[in-house]
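Only one chain comes next, encoded as structure tokens, the form predicted on its own.
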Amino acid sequence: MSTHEAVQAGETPSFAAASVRARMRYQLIATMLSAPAIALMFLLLIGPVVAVLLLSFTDWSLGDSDFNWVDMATYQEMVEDDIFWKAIANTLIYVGIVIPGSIILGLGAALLIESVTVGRSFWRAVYFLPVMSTLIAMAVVWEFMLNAKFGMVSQVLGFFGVEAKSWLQEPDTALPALCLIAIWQALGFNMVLFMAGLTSIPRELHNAAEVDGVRSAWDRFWLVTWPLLTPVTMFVAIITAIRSFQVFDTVHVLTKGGPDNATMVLVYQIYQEGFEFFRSSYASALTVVFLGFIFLLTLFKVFVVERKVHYQ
């Protein structure tokens, strides 16, 4: 019998059924290989999110030997939290602070280091010491600097005839502060992000925008650096957004949450009804908001804002 007719015959395999033996066989060695990744991936991160949630159902604290499941009764006393919604409302407020400030300040300090020629690099360094201070630390300095009898900002404002005031034990000025303190530390982040983006906008879009007759410098940033800046701008929001919702060091070690629940956020309840409350299961259910915040803030940046970026 000929190849031919036992190919016919069926009794060789035909290359198509080997280039699927193939295949699967590359693929089941594929698994294999990603297998233990994969298995970390939902021990370490899908895993602790589903025990969250399942533990938000129960009435379990710190400690007890057993728990009962109550289906939605801790999102219940939730809703019925005044100090949740001061948490949120005080969360929302200090992102929408925040973002535009270190955006707008990191852009412009971006955009003026790039106009000097003479010490370049020591203005770099002097915005960037701030990323990399230890944010404790530096909430400490900043509590003597704020404060009322011997602070440097009282000083200061009291040269200008602004009463001293203690910013960071009055309602009113507390949650300011902290924001202050938190656009400080990410202006210098965002500005390395923005002198990147500004590095690689090429030199001859400038100038053909001024043969054109776009003279003004001011009109040239909207007409051509804006527009290629948007990744940038958007990576630096969606960062900003998310160590903004993450908001505790500061909280934690300048206000408690204090005074009148003027500071409390969403992650330090998180801590306080967790690791001091023992409240598991009520921490859980705040801890489920909170990922629930940063899922929605991931969809925005996915179906809305990327479709309205300029990459090319």
The other form holds:
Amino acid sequence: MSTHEAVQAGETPSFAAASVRARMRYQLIATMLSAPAIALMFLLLIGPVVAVLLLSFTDWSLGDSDFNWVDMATYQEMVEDDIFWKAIANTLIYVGIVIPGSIILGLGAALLIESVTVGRSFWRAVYFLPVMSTLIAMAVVWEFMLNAKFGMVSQVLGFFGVEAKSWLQEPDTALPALCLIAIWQALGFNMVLFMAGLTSIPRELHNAAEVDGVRSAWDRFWLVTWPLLTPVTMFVAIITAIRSFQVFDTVHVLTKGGPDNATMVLVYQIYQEGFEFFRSSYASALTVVFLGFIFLLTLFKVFVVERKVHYQ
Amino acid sequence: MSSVHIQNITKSFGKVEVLKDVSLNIPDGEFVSLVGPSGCGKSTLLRIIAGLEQQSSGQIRIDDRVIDNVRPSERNISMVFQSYALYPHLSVFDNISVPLRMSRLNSIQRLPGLRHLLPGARAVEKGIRADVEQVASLLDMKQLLDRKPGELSGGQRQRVAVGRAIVREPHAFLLDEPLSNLDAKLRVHMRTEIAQLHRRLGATFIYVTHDQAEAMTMSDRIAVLMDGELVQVGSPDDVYNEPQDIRVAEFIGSPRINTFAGEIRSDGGVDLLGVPTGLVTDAEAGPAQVGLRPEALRLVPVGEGVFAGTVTHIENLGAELMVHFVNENMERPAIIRLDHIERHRLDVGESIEIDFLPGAVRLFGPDGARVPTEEFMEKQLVNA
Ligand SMILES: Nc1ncnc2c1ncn2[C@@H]1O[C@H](COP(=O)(O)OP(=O)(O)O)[C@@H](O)[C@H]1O
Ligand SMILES: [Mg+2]
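Can I get the form predicted together with its partner chain as well, since the one above is the form predicted on its own?
Entire complex below, previous chain first.
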């Protein structure tokens, strides 16, 4: 630092050395004070991830007393594993159906509830009910509803001439049935977020649209509601995506990944490999892939959603 | 352009009656200000005219057409909102073109993206661009067309809101306190601009404000709204010089009109703080209030005044001087406006004597309504 700069920075040259020492001491104290938090972060958050990553390069199985480094062998096996690709494809299909499904229906429910004048809190509570109940418990209900003989779904569809099936046991319909349950559950949560978003749209903006000649609800939706909901929609999409990637409970309770791996999803495969077949290293490799997806979503959220969709 | 007729409008929110039997006829091309303190119902009346609020009773007509059951979007009335209500995600250009797109494109052509693809829409879009650019150059904001509202200053946003209102040719323009979010200097500047815009467009303007100075400087006529009632409608001169209600007298004019305790004697003479004013009236005897504007009071040499007082405060505004004074009979200090040249060597605490012209006295009865007066042998009574 030249003398000139030092003076500009508010220091006189003779004090510069002293101030460097002061700054170093300040740094030291700051580091010491944040050390416990940093240590905990490594121990609890980064540590396990690194452990999983390391584990995926070994041949360790749960219960083994020893292990060998196998480099990329586990990943090699994974790439050649049909079930893995099936699980990836199913997970992506599942996410790809649940996101738009629960967003469109959640937004629709929010708009409908906003438009009624009486019984708003009743409808809100009804739609929110699935969010508050555990999915495991509700899975029992769904298993019943999707039953071929006396299930409500079969009966209703039968009314329209659709042949009754055991929806959860058919390879063609098992995954869509799980998507349906997920949408049913996520809808209420998304609806509540959309309702919060709707109330934050200034009333005068809708008034301005009216005065500007907007006649139909359709035009008002595209001119005001939808654009102003973009931040909420992005947020809802990310939340739903992350939750859908983690789908496990319904698969475990209702289909166990079957029939014929038709509902095998990534987390369920991790569970099977890790806790049924005790192939910890393979489960670790799958987990690394899973974390990769979540990481991509997080990046997307940070760089696209948080940057782009804020007005003002 | 059209005339707007407001007939016996009342409006209640639940039990609260916000507008009480308001009637006002606004001829084609007039600039009328609705002025009154906050909460008196100005915005509500404007929103009823726009159709954004339904009146409890009464009728709104545009020319000869009753529009009570016509939706806001079908009324063809433009409105500038207090918050400007710009679409935050649209550029200035798109904001201004919304009213045109709504009327000139059909609902399929309006869909995002399609207006650039469909050949029919493209031609219309060209016309819209020309119109928006014309408005932008009229309001001197051509360089802002690509920006988003979030990137504009308060004054620029206000211009965009005005642009969106004038881009089509509505029956009338409604403006709800459009200048209240601007700083003082810009506000004074925009007053002139809006008044000029009105002259250029020759359109019917209904302008809501709580700032009496805006109403005084811009309007053809002022309608003073108090507690939901239209107390007086008239030209700015009329409202200032001949207030028909003490609330109007106190609301219009800055500094505020001085009011003194007065009395109507049984012989019809009018006293001010116990001193005869030289005025007589036919009204019933009893207590009354006497209003005198600060410029109606005169500082006179000792011994020539009608009443005396002590200076409590002096506001020096450069060109003029506001002298606050009080005496033992007055409930609160009164103000005299003095020209700079008259700037005698006054000091706080000094005793002064005050005189006034009887013709400047505005007398109000106990209910606040104006009481007509006549001058009667002025000097004798004053010096009695
Ligand atoms: N939607 C509404 N519901 C209930 N009261 C309202 C509503 N809108 C306005 N008011 C009341 O009506 C009165 C007049 O409001 P407003 O017209 O906005 O006044 P101004 O514009 O003159 O300040 C206020 O007391 C306000 O609280
Ligand atoms: Mg208002």
